[in-house]
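The chain that follows stands alone, in the form predicted alone, written as structure tokens.
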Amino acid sequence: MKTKCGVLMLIAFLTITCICKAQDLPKPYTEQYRPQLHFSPKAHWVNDPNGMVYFNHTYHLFFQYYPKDIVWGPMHWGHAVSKDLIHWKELPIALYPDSLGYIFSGSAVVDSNNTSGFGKKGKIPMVAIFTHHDPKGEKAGKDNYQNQSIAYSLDEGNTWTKYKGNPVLKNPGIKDFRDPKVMWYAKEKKWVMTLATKDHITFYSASDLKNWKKESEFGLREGAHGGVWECPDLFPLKLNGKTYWVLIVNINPGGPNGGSATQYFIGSYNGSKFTPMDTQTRWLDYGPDEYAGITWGNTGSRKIFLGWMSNWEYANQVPTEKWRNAMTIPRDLQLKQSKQGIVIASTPVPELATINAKSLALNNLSVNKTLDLSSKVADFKSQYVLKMSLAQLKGYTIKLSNKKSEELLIGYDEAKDQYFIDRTKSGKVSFQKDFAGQAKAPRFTAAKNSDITIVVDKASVEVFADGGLTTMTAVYFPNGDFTDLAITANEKLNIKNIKITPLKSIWNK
């Protein structure tokens, strides 16, 4: 009897202990470093955004996902949806690996005219176009282990059926043959696929999403070639009433500040061939932590961009525990004239204002060495938007810091005419040899006045200077939240106005 009682007491003790330990565990989306403004899955590994498409008043975000670990593994397509680009609902996995391989990056389209024939009983099909990556073929040393396949959904992306005729575009013998971005080219009533093929782009076309023919190539002698080309995108944008075509090409390594980055070209497209207007190498984001960025499809003339907020130099090593990596803030893209010619300007989508709390506005301030704003942001929980306007641009530094003497520096170097982000003393930096240091970006206007917008989250910052002409993104991992804020300058700096807006967590119910 005593033995039985003892066993029952032991079971009760262990049960209570387990419950207490479970209660001590952080709830999802409250962990240290967890983004409160950016999409990240509830748990596990994430990289490239995929299949981004707008359909029936809903933004679909698919993403490269490994549901069994926080390091890269066999790729699936995760799935999340949003009505406003800010609040996201994670759905069950959309596409799983199969006998043809892992499910690598790609795109999704709304086949309104049912060109594919997948539509049934008046239901419009969503069609996903993705790369099947065969790990066995890769291990065997073959050169055709990446091929393009399709799947379709008749219930707005909730369930998917893979096409029995996969792959629809077979590899001609190119090791890097991937990341199809497909759009409808209305002028010729055909689908156009922009495909990354080693260190350049190949364009294909099809009337039915199934039978693809090669149209042309681009990039063998253009742009940056420090690494493999990946995750391309082709779309039109207007400037002063004239239509230009933008070709985005992500590259790894070879970015302007090391590792992964997004370059782009501006030119013309005639339905078959892309022709750049010059030979400049342009970068969409100069920070170390924006990669694999592409735009949503089916959004009309509005082009909304989203990138992966990490870098392949250290993406598998960053010091998070339950999940690893996140997406950037969605950004609107537009063309602007600059001193370097026509460039893309990026700005946070206006929908970000849906999570605004009460703003703090300060006007006509002078910085004599240091302006401490820490007391102004004490209750902002390290998540806010800061907008600063200067009538006369001079060198300055915006310092985010904590009580542990850790700091992130964002600013403008007048002598070099460069913006910068410096995370040398930002906290945990030793997990990768090149993580610490300063990232630099040029200024694209000669205007004497200037503005800067920074979006601050728990462990990331996104910088948009001069109306978005210069954009930079960086992640960081302090040992305590950056709750302090100051602006420093070597000579007197007159600030026209500062507006600081705290942001609510997108995960609040």
The other form holds:
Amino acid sequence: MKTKCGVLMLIAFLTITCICKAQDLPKPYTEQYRPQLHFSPKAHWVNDPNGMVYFNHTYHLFFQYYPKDIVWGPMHWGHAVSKDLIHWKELPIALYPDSLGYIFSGSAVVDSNNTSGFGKKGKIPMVAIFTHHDPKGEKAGKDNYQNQSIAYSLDEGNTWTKYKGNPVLKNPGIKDFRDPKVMWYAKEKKWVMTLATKDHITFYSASDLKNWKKESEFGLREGAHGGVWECPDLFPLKLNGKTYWVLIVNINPGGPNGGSATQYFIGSYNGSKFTPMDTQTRWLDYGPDEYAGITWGNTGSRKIFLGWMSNWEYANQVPTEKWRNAMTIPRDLQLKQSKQGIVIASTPVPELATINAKSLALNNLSVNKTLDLSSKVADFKSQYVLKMSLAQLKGYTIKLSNKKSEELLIGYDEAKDQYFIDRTKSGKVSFQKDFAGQAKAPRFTAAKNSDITIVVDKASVEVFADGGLTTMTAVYFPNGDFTDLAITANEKLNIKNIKITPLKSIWNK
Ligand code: FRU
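What would you give as the form predicted together with ligand FRU, now that the form predicted alone is on the page?
Below is the entire complex, every chain and molecule, led by the chain shown above.
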């Protein structure tokens, strides 16, 4: 009897200790630095967005995911869905590593005509096309360890079956042979795969998603080549009634501000070959922290872009616990005429307004050195959108700061005609030698007037200047939220309008 009692007491003690321990840990989405407006999985490591496709009024987002740690590891495809691109529901893991290797980046399509033959009983298959990365082959020094494979789902992405005939596209002996982005080319009723092949792009086509034929290559002599080409995308966009084709090519390293970044080309595509209209190297986002960005498939003429909000230079070291990294805000892409020719303008999707709280508008302000707006954002929990319009652009700095003298600076340098984000004194910076510093971006218009929108989310900022012609993204890790806000200018600055909109968290915590 005595021993029974003792055992019961021990069990009770252990249970209470466990409960207390569990309560000590912050709940998911309440941790320091955890994005409140951006998608990040409940726990563990995330990198590239994958398999982005719109199907039955639902946006699917798969992602490179390692469910056992907060550093990169054997890759799975995590899965989340959204009706509005803002609120996400995380679902069970979609694809697990297998005997052919890890599940690297790729895309997904809705095979409405059942070209793959995977559809059964009238059910439309979703087909994922991804890279199988064989770590054993890599270790053994082989050069053919990345191959393209497919899997299908007949229940809108909830469960997946890998194709028995995998891989469907075998490696011809190129080490970096990955990240297939597949689209339907309606004109010729065929699928087109855009594949990153080391330092260029190779296009393939297939009628059934299984038998791929090489069409052409692009890029050996075009664009930036400071690193390996990864995660491409190809899609049409219209400007003034004319169709152009955009080819996105992510590159790591070799970005304009160091490390990974997204470059793109504009040109034409004839179903087989991509021809750029000029030799300019264009960057979709000049900040250090947008990478592997591509667009959702099956969204008609609307092109919605999403990137990974990090940089391979330090993605594995950033000072978060329990989870690491997040996605950017989804962005609408448009072509616009600029000082530097036709370029892409990015703007946060209007659906972001679904989480707006009551905004505050200030008109006709003038800045003589400093305009302190801290009291205006005191209750905004470092989650807000600020939009500022100027009738006459002059140099200015928007300063986010805390009481520990840490600060993040965003601004326009008139002498250099450049936008910048400076995180030199932004808090924790020593986890990587180049993290502290200033990222710069060109201005793409000579217009007198200007506008800037910044999306602030705890530990990240996305900057969209001049209607999105200049875009920059950066993460930062202050030792206390940046609850203060000020605008400074050396010369007197007249502000037409500032609108600050607090945003509600997308998570039920
Ligand atoms: C890009 C990338 C891809 C690859 C994946 C692996 O960030 O390196 O090329 O498929 O990440 O996780």
